[in-house]
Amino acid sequence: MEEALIAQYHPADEMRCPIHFCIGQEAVPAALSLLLKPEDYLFSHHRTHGYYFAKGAPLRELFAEIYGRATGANGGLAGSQDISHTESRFFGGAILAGAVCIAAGAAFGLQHQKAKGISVAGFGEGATDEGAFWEAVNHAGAKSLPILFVVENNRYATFSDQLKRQQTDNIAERVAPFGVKSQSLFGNDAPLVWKTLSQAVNSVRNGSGPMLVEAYTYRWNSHVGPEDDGFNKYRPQREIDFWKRNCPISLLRQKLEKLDWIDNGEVSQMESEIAGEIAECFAFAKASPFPSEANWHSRNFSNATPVADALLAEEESTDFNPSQGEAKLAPY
């Protein structure tokens, strides 16, 4: 899906949104497609595509929403990096650890409300730069939260290397003392991923509170768009090389065929069905209309507001001197 986008996105230029692509970072958000159950909430930064993809969220109403389309899962205005189903619970957000808040606070109101699910945050390590990140940690930590924090650590953040901004890269270590159980690995390998994220979404399902994986991996693409962002070599080309061959996808394959429990015909069956299907995307996205002038006041702004409007009731007005700048507050 993520090569055939990119292979349309230029020249057509008819995907008029920045997109995050996130190809080498497959295993993590493919472990969670076979993890997640729909009661589960799902929160991602802005590399969303995986993640939506792991929720099983509609992949045709994702190409729309690229597109810009009235049948985009946003009806065409949020984009990739902002798109969310919430038929799905997916959500996803551009705010650098934005994902890591509000799935502590989908967390928190699971537990409340005594209700089935639990809530997952995908983020890369870059969101651990944010005072936010330990915020939403302590307060996992000290309620005992069911969520499930997902650190896909790409060593960048644009093109800053991690340990130019941090001393050291051990994430998972760190959370240790505000009561979060975690544990890192390498997060191409597909087996060992889903492995450990299995063991840690049913430690967290069953009430054993908050956990934190953080899987190494590797972007391909440039932090944003298909362009070569390379231009001032903040990577080295051999570190770039050793990640691509070991391409998660690749590494799978070859297990795989050493088990003999896949073969080149069964490859190509599925490399055919898969490229039937994205066409159907493609097709889906480009045939729908462009969305109507949206009215921007009723997307930002609700006028049921049953809860402040009580509280307002209880106001008189003969309660406030605007002279003196004072109010009486009513007992709530």
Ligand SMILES: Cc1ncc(C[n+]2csc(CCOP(=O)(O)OP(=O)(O)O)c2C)c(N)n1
Given for the second form:
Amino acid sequence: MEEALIAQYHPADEMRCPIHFCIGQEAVPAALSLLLKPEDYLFSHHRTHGYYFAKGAPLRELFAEIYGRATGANGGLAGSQDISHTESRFFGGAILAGAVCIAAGAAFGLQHQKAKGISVAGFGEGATDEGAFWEAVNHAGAKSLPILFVVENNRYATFSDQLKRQQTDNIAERVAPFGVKSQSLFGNDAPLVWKTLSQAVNSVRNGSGPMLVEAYTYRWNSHVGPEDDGFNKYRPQREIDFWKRNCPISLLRQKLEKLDWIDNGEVSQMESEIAGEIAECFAFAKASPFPSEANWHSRNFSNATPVADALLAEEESTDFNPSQGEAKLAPY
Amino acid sequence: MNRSISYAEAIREATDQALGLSDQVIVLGQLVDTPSGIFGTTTGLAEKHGADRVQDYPVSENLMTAAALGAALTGLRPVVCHQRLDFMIYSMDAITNWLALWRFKSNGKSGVPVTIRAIVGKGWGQGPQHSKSLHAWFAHLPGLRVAMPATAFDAKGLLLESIFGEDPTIIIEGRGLFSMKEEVPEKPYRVRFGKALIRRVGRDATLVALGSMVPPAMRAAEILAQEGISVEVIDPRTISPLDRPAILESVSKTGHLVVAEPGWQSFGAAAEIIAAVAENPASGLKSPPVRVNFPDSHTPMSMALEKLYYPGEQEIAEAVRGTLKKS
Ligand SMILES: Cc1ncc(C[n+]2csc(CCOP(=O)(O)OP(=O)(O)O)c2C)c(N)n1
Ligand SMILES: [Mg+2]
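Okay, that's the form predicted on its own, but what's the structure of the form predicted in complex with the named molecule?
To see the whole picture, the full complex is given below, headed by that same chain.
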């Protein structure tokens, strides 16, 4: 899907928004897609596509959103990096660590109402530079919240190496003293990723408190967009080569072929089904209308107050006496 | 006949009733569960409704606001309390990048009814980090409603309207107002957003006063009445939305406008109100409008300088006399 989007990105310049592709980082969202339930909440950072997919949100609405069409998941208002799909309980956003804090709040809301479901936050190691991230970790540990933190540690925040920004590259170890159980792993081994996340999801689901899984992985593309950002010279070529040799999809395919669980015919059938679905998504997006109505006010504010209407009376105030002295202040 | 209760008691009563009316309502904030209870506005509520519903929160203002949003997604209606507005500056990301734009970003599919109570200190040496009223900052943001209740009646009605409304709201509460009493109905009621109240009817000048400037503005109108000047005092009660029609109508009658705002002058709410009037070709303005604000300076601690810093009824009255002379 990401490769197909890249192929279409430039020719017509119809996708006019920043896109952070997740090629090379497919294992984590793919595993989550098998583990999450409709009642779960998933909050994603700017690299949204994998997580959007993981929560089962409709792909054609993702494509239409990127194309800025009225049929997009958010009517073309949000784009790739801010996309959400309310019905699927999937919410993304580009401001680092903001969505992690919201995820902690959703976990609190679920716990408070004794509701089914867990809250999952997916983000990169860059978000852990932010103080707000640690506020969320602290509260999750203190309240034993039903939240799973998933860090895709691809070592870089845009062009900046983690070890330029942090003293160590092990976030999993650092959350443990907060009361957040944690596990780190090689994030490109899809079966291992599935197994680890499956245990983590179950643990959170069973009420054993918050967990953090740190998956070491790598993005193949530039930080954003399909253009090559290699001129910033922030990643050594042999590092890129190593991770490309360890492509999560190729590794999985090799493993399945070795076990004789899959053959070439099945793979090409799968590939052509996926290609068909992607073609359908492109067609849907391109055939969809652009949003046309401005209606700025109702885009930003609600037009109705049904709950207030049901619960509150209308009253008029009587005369206020303005000659009363102001309150004397005290510290508390 | 309604009883007279204080601004602080009105807030407490509204919160108590909201907690009773709906299980969805929760209160979060530092020390909300203690006997002092945010200057008496939450006292006893944790005992009555449970410490999980009236919950002491870590000193993590950014998280608290973002978490309130997340909790709202699961169906709750959180009320977030800050002892001082200055503390909530840590939550500017949650407010600006998430709360205010949540409805827009989701294309109207998801709303987050989060209420933020922000108390503004005044006097007794609050100094520069316990006295800021940044209402104009917040009113600048689309998607966020900003209320500035001046009296006990409005404090209760606006808080309830906010809690049971569908949009995120910041309520700016002047700490100096907390002791002031007014007749307040016992039942839960609403004060609509964007509906100004004419607190005194007059012919000669329109005096728009916001939040904690309302009592001194009304006292100024009293002083001026004795001089034969009839002032119409308008309290917009909320600045987002702002009841521009009510202000325009009054100015078209009086021809003169003074705005008293409890905050810095430059780029403030008074400037917005004056612009709304001046932009209107039929405004009927007969003299240049005048603003009464705090100086464009941080708040001093020393009581000697506090007296020079905060304008009161004399300064407001003088501003009205000035506009009338200029016509
Ligand atoms: C608060 C904030 N500061 C800065 C940025 C700009 N920014 C966008 S992505 C990014 C790096 C993110 O790195 P990481 O969290 O590791 O995720 P990755 O892109 O590697 O998947 C930065 C700094 C931002 N989006 N938000
Ligand atoms: Mg990274």
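Numbering follows the first chain given and starts at 1. Just so we're clear, the structure is a prediction, and the values are computed from it rather than from any experiment. For the two forms, the rigid core is made up of the largest set of C-alpha atoms that agree within 1.5 Å on superposition.
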query	finding
Post core alignment: T305 C-alpha displaced by 2 Å or more between the two forms	yes
